[in-house]
Amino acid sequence: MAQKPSIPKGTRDFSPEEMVRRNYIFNTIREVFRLYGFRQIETPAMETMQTLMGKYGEEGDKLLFRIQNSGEKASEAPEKGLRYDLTVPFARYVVQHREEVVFPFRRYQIQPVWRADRPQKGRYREFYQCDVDIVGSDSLMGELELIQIVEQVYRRLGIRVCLHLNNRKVLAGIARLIGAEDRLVDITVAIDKLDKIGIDKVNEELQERGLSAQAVDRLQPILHLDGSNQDKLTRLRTLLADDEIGLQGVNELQEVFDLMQTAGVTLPVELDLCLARGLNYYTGAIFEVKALDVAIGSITGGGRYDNLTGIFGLSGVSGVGISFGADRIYDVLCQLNAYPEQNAEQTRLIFACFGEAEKRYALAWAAALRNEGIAVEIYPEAVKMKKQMAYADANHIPFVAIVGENEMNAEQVMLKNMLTGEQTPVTLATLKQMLS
């Protein structure tokens, strides 16, 4: 019996028509990366162990996919895994190639991931991230243009959304204030569940991970903070009056919101002190982007790293960035039903076969039209009519050209509207201009 085919569970198949859509949003993504001066680069799937290990903290660095067998002799070689996100390769690049990148660095990169998570709604074990990175600058120039990019890239894919912002040093503020500087990880891990296990879970990991009742209590208020940014800016800084360092991180907050309303961002933004990231490697701004209309997960996140790159050996570049994560915004199009009605890869026009005298007109007219750039097919066998149109209909191709010998005598073609199932004796340049 033959075995019936599968796939690992977390992953997924896309079919034509669902990369049409993936693509658009890729192609979106890419677009306004651009408008910024980002420029793309690509790391290998593989990593080593030893690059990989360490950075993600130690919820991530269980979600790591080790590669069994890489082809070498395992004494050989060192351990491999295949990449957990895009940030940590791109240090690695960055350290890597230090004699051709020229500071501050403006990349993107657009490849799949891999997590060793288990399987649900939203959640998968391979996706696509698009990143956006500035390294080499400290300037929170770069976290505005981080937001305006987001603000454009969602208002293009029509989602709205809302950007919810935090400083990990106001969180190692916070840690100090409640008595807890040396559980600043602890903490961050367990906050940064508060939207899937509620406040009350929460506070249980946070006394299962060694802090004592009277500092969870201490940080309760501080968790429900609310007001205007403003109004919570304001409350940070007199809590704050006396911790250097979470003092700083509210300034740095202070001046991306004033450098936002400068440069007229509209994007909705919240001061979020629930929002930690659990990986390690931030230490200043962090970022999440949530759909207002779709229950998800954050469909984008990132913030500031000062010494990624010191893990590699080249301490002192500040780096800063985000990603955009196209499995969830594909989900959340697909429940909008945002998608739009033409897209630029599907076919226009296909021209019907009657034989072979007609599929000789039918391809010097195909080369003519795909050099305007316009997407023709040729049906490639002379069946039955209502079988070519059946395909036509399947695919979705608004046209079909139909050629018999009063056609090509009055070098023209019989244009069909699918749509409408009118049909309309046309020229060439006739059927470019409709068609471009």
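Because the structure is predicted, anything quoted here is derived from the model rather than measured. C-alpha atoms forming the largest set that superposes within 1.5 Å between two forms make up the rigid core. Residue numbers count along the first chain shown, from 1. Compared with the form predicted together with another copy of the chain:
- In this overlay on the rigid core, D192 has a C-alpha that sits 2 Å or more away from its partner position between the two forms.
- Once the cores line up, the CA of P221 ends up 2 angstroms or more apart between the two forms.
- Comparing the forms between the two forms on their rigid core, the Cα displacement of R92 stays under 2 Å.
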Contents of the next structure:
Protein chains: 2
Amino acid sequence: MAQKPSIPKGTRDFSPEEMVRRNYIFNTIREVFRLYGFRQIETPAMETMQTLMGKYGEEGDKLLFRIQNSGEKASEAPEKGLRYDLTVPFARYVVQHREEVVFPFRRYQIQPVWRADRPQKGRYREFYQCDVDIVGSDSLMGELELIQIVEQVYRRLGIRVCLHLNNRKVLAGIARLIGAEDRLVDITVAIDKLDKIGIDKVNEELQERGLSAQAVDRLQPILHLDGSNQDKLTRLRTLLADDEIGLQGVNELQEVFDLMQTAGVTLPVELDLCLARGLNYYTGAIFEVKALDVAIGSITGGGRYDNLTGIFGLSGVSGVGISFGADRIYDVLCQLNAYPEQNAEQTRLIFACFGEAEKRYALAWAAALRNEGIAVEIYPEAVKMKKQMAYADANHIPFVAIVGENEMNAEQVMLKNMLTGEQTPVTLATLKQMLS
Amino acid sequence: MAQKPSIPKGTRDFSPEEMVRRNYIFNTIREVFRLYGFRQIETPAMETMQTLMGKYGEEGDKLLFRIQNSGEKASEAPEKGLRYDLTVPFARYVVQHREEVVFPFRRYQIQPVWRADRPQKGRYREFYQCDVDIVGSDSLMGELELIQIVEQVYRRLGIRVCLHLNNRKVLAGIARLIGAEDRLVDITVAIDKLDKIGIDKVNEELQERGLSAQAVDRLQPILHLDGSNQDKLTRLRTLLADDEIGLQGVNELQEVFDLMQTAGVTLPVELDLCLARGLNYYTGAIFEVKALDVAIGSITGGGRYDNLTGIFGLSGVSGVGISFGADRIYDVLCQLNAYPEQNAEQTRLIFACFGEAEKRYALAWAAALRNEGIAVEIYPEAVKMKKQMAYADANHIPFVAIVGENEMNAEQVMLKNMLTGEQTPVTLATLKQMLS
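Would you generate the structure of this protein in the form predicted together with another copy of the chain, following the form predicted on its own above?
Full assembly next; the chain just shown is listed first.
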């Protein structure tokens, strides 16, 4: 036998069992997006290198997969690459189709992305992103809706989560307040570790990163901010009273919390000043969602960006968006053992096969059941019963219909419940009712 | 402004309007696959070059897109390429996972494929295939089920089609019969043109391709075969009486027609001896589906292959499969203007926005409607009414809910029908009923 074939490292095949679970996640997310009036787009797997290069930092450029036509010489620089995320293609889409797009543009996109990362546990070179964005409006209704979507998606999936919320303007105000306006990233990298390394180590790192002792001192009340979200906002409002931008951030947070209350959001949301993802592009709200019962890091994240399309020459388009990580959600549901037991996607019944007359009888019944929307199969060959039962078992088919002469004469089938082993003769009408 | 961004030639963006139509096609196909108990798999966009090379002929090898990590030197031969179809990845999947796969394996797969073809009208470098196959069984129930699937899919889509059916064994028998066993491909290439160029030109071409005058003579009764499918089968049975393989092909065709009758298939199916696609790999049945009301060529095709997985070292696995061409089906539905008018995917209602109190009122109503599974939006900003109406129009939202002080006091909204322009005050209960 030839060498067993394989797939490129960091990529995956998905078996039927995995696809049922993945579709459950994608369908749940898609259905919630739909309920909030988002519209789907798709973009090509390939983008020009001009579109991709320089958008993800130097490190990102190195992680792009480049594409060559077979006809091209290896020495020619490839002009195409695989998309690295859904955000840059979306920005490119909005600019390229700006004559047709009606703002505010509420779009979602669920497609794979590719990164030449070193493969490791839970990190793949091909994985799906589920992005939802509103662009062309700076209304904080956008932030509210994304929070509502997070609440709905995880409620439907049965995953308890907490949404962490921050605002880049508040972080900028704090940096200015302690006299370290140019140290925003250093500050956030250090305080992001508060939970892990404790306050003393954080203060050490802040000094190592070039903050003055005085600046570190002035940061202390903010690091010790606790209490309810409202307590924190009140305290921040006092601390940032003289900083216009900082205050604006506080006001935005306040409005989002007010809107959440009006809309009856019950999702746990925590104002988290240590949350500092995406500071290179987020300009307002920053979101991150963590599962409460599984230690896996962020499973959804996003924020507001005031200049998404500026990179392609169209400025003044503000947007806010989030991205659901389907692969991590998959792992969370596995660990929680929270997939639904029955799935409408799967075959409900298979007709065992004994011979020609029985096959003909099964064909008529199968057609009648499929007409009711019930997924059924007919075993194609009259092999040993044991083999047919093993097939039903392996494919998680809950019922086997056995047809013999007696059953045909009585216009029935013998229905075997594969879980209990019970056998009952049933008519077509009964079967329709049972399986609908 | 920077240069307007673009996408690689031969690729496409899909707008929300296009996605609604594409999803309609994919969902219809998927739902029928599901009813017949097929299970979905997905494979990576990238396969190793070892998997891809030599599988599509010399021409095919040239149409492969090769992938390089950005880190790799241009001089290194790329070890990965984008998948060219879904058949080779499926064969690779079956061999790689042969310990887990339970035969007969009924799988479907709906994913994009990439070919570095010269782009032209209706031919793209990225396009979707919808493949459905049964492997590990040589029962002709497989052929029947694929025909039933074709019937169901096109009935649901409202496209009138004819399925052309042939059998490679019959073609081989005919070639032997006329003493030109080694000329099977030459014969089929020539007679495939019968409709276009007429009998005289076909006979000329047959001689040019090296058939003796005697062989061409002996082919004449077969080229003139007409009448019903049953007439043709009877005539072929006589003609091929001494050819074991040819007769086997006739018997297979007969059994498929018998099974169709038993199963009540009403799809027009024509025994077409000129159909000769895929002779490099098909070993039994050959299928091709053509739309009756649109001249566009084949929109679905397939056949039986006795040795799909042999290329990867696993022999003896017979299979039968077909592939639906989503892009051509898209074009057919456009030409027939046969898309459904209303689509459940789309937003049903938008709340116009006048101010804060009205927004709060709308938030409560929107939550109640979404709870019923009804997709609604709230316009995020209190801009001019005209702009909000234009938004609803452009996004094909059929109803706008207008909220003012009177409506809030009466616990109603003013419902505007965007098609008729009619305005009616309605309660939440009425609205739920109308939009469910």
